[in-house]
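So this first bit is one chain, no partners, the form predicted on its own, shown in structure tokens.
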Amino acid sequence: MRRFLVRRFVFLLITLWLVSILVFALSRASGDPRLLYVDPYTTQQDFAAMGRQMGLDRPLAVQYLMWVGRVLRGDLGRSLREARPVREAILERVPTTFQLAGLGWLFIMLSGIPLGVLAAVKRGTTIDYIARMLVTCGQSLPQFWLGIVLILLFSVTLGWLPSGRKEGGPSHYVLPLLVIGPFTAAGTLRLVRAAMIQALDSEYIKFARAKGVRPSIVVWKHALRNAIITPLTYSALILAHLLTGTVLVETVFAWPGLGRLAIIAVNQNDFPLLTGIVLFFATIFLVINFVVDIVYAYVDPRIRYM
């Protein structure tokens, strides 16, 4: 198991290194970085001094190493729009996004997994057909459209719920969660149902039933544990997606998170801020995938001895 985890960790580092090369290449392909900081009062001498300060007079490989060294020390540059370090701007938005992501992930798991198991156990019945109808509806509704409709209905027309902006209590989370939930919960339900049907038709499940094992233990202990691998991967991708900011949801509800910050950085041509956000997003995805690999090793004994 140690060899398996070491190999996965090495892959994580290599992927993160490749992402850093891509981000650095894009920063140089967009033009001279000094052009982001000049103003009408910048002289030619100031422009040249800025290039020496940023290391632009050195070879490209040396510039990359200097940039990586600053990133490893936590220096992601200075935001043009925020007029402060990029690290501060990102860390300020992290708690808001993580709160919404955590609640959204719990809502998805607590609805998608039980409904998927129930649809598999009751396949061919009315419950199964209702579950499949929910999957179709959930995956076909555009998030931006659903968010606007919910705002018009519950905020503008009825006045029951706030339209977002996280300025108060739990009521501000209701509409964003109702938009996040249907699409991702529908995908979880579909994967759990398919994996459970395959597991319930396996020989070891038939043997457990022949031994007289209680149906609840057969379903929740034997079948679900062997069927959870694929849904586990999908749930990790969902969590990574939510933690890196649901761009559409945060934009529709004016939610002060990382997704909306990324949109602001694009609209304002704040390339240092956008670069820092991309690196942060990539790190979150890779770390979550590594954690999932560790969970795999405990869920599936076959992986544990690779």
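Quantities reported herein were computed from a predicted structural model and do not represent experimental measurements. Between two forms, the rigid core is the largest collection of C-alphas that superpose within 1.5 Å. Numbering follows the first chain given and starts at 1. First, how it differs from the form predicted in complex with its partner chain.
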Given for the second form:
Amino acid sequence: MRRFLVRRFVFLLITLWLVSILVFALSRASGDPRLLYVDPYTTQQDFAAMGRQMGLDRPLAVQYLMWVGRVLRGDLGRSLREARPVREAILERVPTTFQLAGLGWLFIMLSGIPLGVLAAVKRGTTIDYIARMLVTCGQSLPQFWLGIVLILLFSVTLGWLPSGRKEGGPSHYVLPLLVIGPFTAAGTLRLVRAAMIQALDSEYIKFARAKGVRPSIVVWKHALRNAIITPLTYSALILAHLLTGTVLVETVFAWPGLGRLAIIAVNQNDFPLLTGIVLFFATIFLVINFVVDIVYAYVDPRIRYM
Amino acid sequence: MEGCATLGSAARRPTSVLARWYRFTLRWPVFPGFVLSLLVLVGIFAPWIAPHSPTQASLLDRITPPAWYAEGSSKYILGADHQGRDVLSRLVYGARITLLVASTVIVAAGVLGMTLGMLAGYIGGIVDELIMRGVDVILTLPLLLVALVFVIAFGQSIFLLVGLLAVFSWGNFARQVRGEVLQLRTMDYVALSKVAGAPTMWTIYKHILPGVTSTVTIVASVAAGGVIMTEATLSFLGAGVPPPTPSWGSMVSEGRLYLTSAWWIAFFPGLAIFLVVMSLFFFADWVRDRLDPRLRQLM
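Give me the form predicted in complex with its partner chain now, not the form predicted on its own.
Shown next: the complete complex, the earlier chain at its head.
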């Protein structure tokens, strides 16, 4: 276990390092970083002074290290359009995004797992086939389009639900959740179903049945416990996926979160802001991946030796 | 498979209409086949099919509703958008872009992934470790965000889009192929080839490659839907196909602003994405069933 932990941790660090190099290289490839800050009143001397201040006269490797040092201390630079530190702009919007992603995750788990179990138990029946068709439909619905259609139907035509914008009130969450749901819930359903089918066909389930254990306990305790490992791993990845996926949902519903901020940054060419958000998301994404692997290995000892 | 595995839970024959229909579509993918061949034909013959130019604006006709509305005109069957461009023609040319991007990406990612996967599986050791960790890195990076950074650094372009999608898609090919190769390399005919003194590359080309083609086909058919979806998503976010080239994703994005007055601008391209991706997924199921019956049980 220790060896696995260390190995996995080293991999996490290497990946983070690669991401940082990628972001740094791209920020340099996009042109002289000073140009982002230049206005009509900047003189030649100011320009040169900015270069020295930013360390542009030093070798690239040194510049990279300086940049990493700043990032590690939590200094992500200043946003160009918002005229304030990137960190401030990000932290301000973190709760909104996490709320949405967290609720979406809950919604997905509460719909995907029971439906997956149901489909597996009722294998080959109408319920199973409906579930399977829903899976394929759910996975092929473009989220951004689904959001627009839902807004068109429920907000514009029927006027039942607000078209997003978090202003309080639970009704604002309904449409965004309906958009986040189908795609990933479908994936969860598919995984749970496959794992449950495998579990239900195994010897210990036959034994439990033969022993006279109640069917509900066989399904929900014996089988699900073994079948849940893969979906559980997947579920944390869903959370990671949801966090970056909020870029879409927040754009469609004008939700004041990090994802929308990222798109605003793209549209306004606000490079420091965008790289800040990407570094933030990527770190969370990778750390979640790391934690999942560890939990996975803890729950299922077979993994450790792979 | 069903017979031997289901002693405990008793194999149930599907009886309902729905179940039969589902089985039927798995066996004969009529609907997906229809949608996909339509996509290919429309994509190839776009200039002959499209009634108007996809980029020619005609401001007098802006937001003309589809033909079945009283105010609609038969000139624009699916209506005209906010610049007076024919939605149908843009859809048709959008099919071409979708087809072009998806096929280029799948071929590039497939060749790259297959080559690296075979090397990793066959040679093993440090090569394997390097390649597979590379796959891990790629599969753990959030594509959407990385793409945004690339776009802001280099600007929108179709080459960038294809490159990014290909780089992010070869991982699955490599993983699956490697798994397959690990089994193939234990085969006697591979060992014999080695004994006969064949160079490594020759053995891979002659004896390993034919064994992984069905795996590659399966992965490609599954990946195609995902690639189209990602392309549409990136185009929707303004990080994909640059305007004025009509891409379904960017059409939805443009139409979003006119949702209350002209729903058809955003609706039809989204529907097209949905139908094509769904067809590809069903088609992928079918391909997998044909080529690898082992997996049939797990849908």
